[in-house]
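Next up is one chain by itself, shown in structure tokens, the form predicted alone.
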Amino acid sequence: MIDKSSTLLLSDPPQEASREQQAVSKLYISQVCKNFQLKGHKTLCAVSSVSFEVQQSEICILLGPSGCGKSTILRMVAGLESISAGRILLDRQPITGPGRDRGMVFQSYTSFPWLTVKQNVEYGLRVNGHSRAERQDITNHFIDRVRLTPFKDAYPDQLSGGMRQRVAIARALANGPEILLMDEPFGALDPETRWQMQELLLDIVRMENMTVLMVTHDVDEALFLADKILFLSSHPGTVRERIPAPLQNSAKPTTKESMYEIPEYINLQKKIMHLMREVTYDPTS
């Protein structure tokens, strides 16, 4: 349980990690910057000196106002954006481009409409040359994990939004990634479906020993899912605060109702909302 006397951790930037620290980190990000070239030879600094680590089986949430660089950081980890400076290591190996060791789930539904649920989930396995028996075993396993077995022969347009997002999660997991990258994956869902999907994600992370780096704007979602929250300020994006989840490890809540019963939750929610106001209305933040 966190120390009630100090809900927010120190915001000082972390020191360069030792080789031992790098070795135990699943994802290691050090002094990463991203600059975009604009017209007239101008440069926009979107992300500046971002450093953090994510451990195995940990859910790390990037939280902050619009335009603070959350999705840019996620895309750099995915290898979809190059870094301007710094280092990103996954299992001690530098990330230089897209790879099968990272699974990506976006906010928009990305299923192929002409394929069934089962065909969508096994698509990557087929492309990567898995045998028919392997594809069947892996596909059935993850369709069951996301609770879509009765719908495995349905097409995406026959499914609800939450079901289609479950297909996307199953497809990402079926490829055996070392880390799951999620960019506002539940943002388009109605509130009831959203909290159901959040609980499902916690269940999958526990059962599959999965590591997750996720972007969200939703404070409740961050507090419920995260093992740790990195709050980013904007202009340019940098880590302003490192925030612990209300409870950790075995005591972590698995339902929304249980989270609301945690005494620290309300105070932590208020502090994060105060931070959000500060960085939203302060153009220098």
Contents of the next structure:
Amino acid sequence: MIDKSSTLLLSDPPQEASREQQAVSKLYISQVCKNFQLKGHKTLCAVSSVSFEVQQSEICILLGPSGCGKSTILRMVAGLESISAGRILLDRQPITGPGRDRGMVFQSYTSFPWLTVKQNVEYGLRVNGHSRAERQDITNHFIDRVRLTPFKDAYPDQLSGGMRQRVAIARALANGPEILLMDEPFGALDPETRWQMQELLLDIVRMENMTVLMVTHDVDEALFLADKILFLSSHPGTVRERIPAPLQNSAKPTTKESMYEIPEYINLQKKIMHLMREVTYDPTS
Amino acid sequence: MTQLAEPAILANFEIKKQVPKRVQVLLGFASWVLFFLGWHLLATNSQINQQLFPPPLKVFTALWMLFAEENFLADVLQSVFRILASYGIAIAIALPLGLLMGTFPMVEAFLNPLVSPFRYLPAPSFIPLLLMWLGTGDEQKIAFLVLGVIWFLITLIMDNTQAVPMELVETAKTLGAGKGSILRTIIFPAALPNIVDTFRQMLAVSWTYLVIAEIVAATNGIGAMMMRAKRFVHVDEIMAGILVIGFLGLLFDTALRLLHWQLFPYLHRSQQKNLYAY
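Having seen the form predicted alone, could you now give me the structure of the form predicted in complex with the partner chain?
Now the full complex is given, and it begins with the chain already shown.
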């Protein structure tokens, strides 16, 4: 797998075109592979030759069935997982490890339980040596953005799941990242809370002009949030389809109800569900 | 088919059903009353030699006399000093080692094969060596008490550290924290509640070893008093010593429990969870 992809990289004709792409893209991912070492010298190819770009202020969603390697791709961008082959560039700089230019929100609740909401949001600024006054301003701004100001002195155990994920979002954004990486951030929430969180996220991302790369397997969530959907298929994970959203950026619907009044969204939903059925093994058929 | 009525008394035994606080206290108290009552009845039975098995009242009298006339308080304080000094030394060594081993698999791979087997070497078997090396004073006693707990402390603190969720560490990494910062500001505070629990549990082991430490070549301390009493067949004084050790153990345990509540209130609020809606 590694050999094949590296030769691809050298001989691929669209290499010149992609260099241009590379110059304008916020995040540039080219021919990325991930192999996991298994027992007995076997390797598992989790991600095979994945290429895509994310533009400034774009919300890009990785959608696909379980085992399609979408989380692995996100973790490689975060620098939490090494890259077996290919290149990942953020602002034309190759990624070498985790860094504060890429904020991450996990599915599990990762608020530090011994710190208050305020101290959690402040954490990144503190370890990066920002002054007290600066920390205060930025922290208050983002706590306000996620509407947690009345709870800024509460501890995470006193908050609901949705509120904890808002702390995680504020904490990631307060650190001033270039891109926000989200790994099924609302996967553990109640459906009604998930709704509210999606609308809140859309609002914040637009106000902060943030670029987002998000993983989900919730079709509805992908439709509502995305400017661009990358549909992945599994074994090994590859990009099956690149789907631009019917409406982009500020033209996107801001509530769930209004989205389903637009026929293009309903058609796209059907299309994605067909894709999902195609790539998923169905034991009943 | 008709359901047979359950006897009234059995209705109180529901599987995993919470018991009211008042009933809990009452039941706990009742078990102690029954214990002392049983002891008293057994000891005052004519078949029993009261000198070898004195009733509780005699033991409490002996305890009073020990404090009032034999300066037992000095022995108790001496024992407490040995426990605190040895435990302090053990923690000072075990805490950094355990944290490093739990954080860096490289350190674990190097030290665990060495530390782990030491847990299975019985600490009392080192007493003859310690007597030769350190004499019969406090140094020997404290060294023995350190040896008794330190291997367990190191491996348990390592386990506590390894149990810190990886997501917390990864979150800190993506927020730009370096290795030192992560160890100091994430791994240590995240592992600390369990480490304090480990301290509490291993302190009980320390109290167990204290008696052994003070039975061998000791002139003061609770254990030494018990050995003196044995020479004169003062069984009531021996039992009084046991009671004091049990009481002190419970006192230290309770103190560490309270400390846990004080330091980590966020772990003791489960009833109030989701205090705020949505």
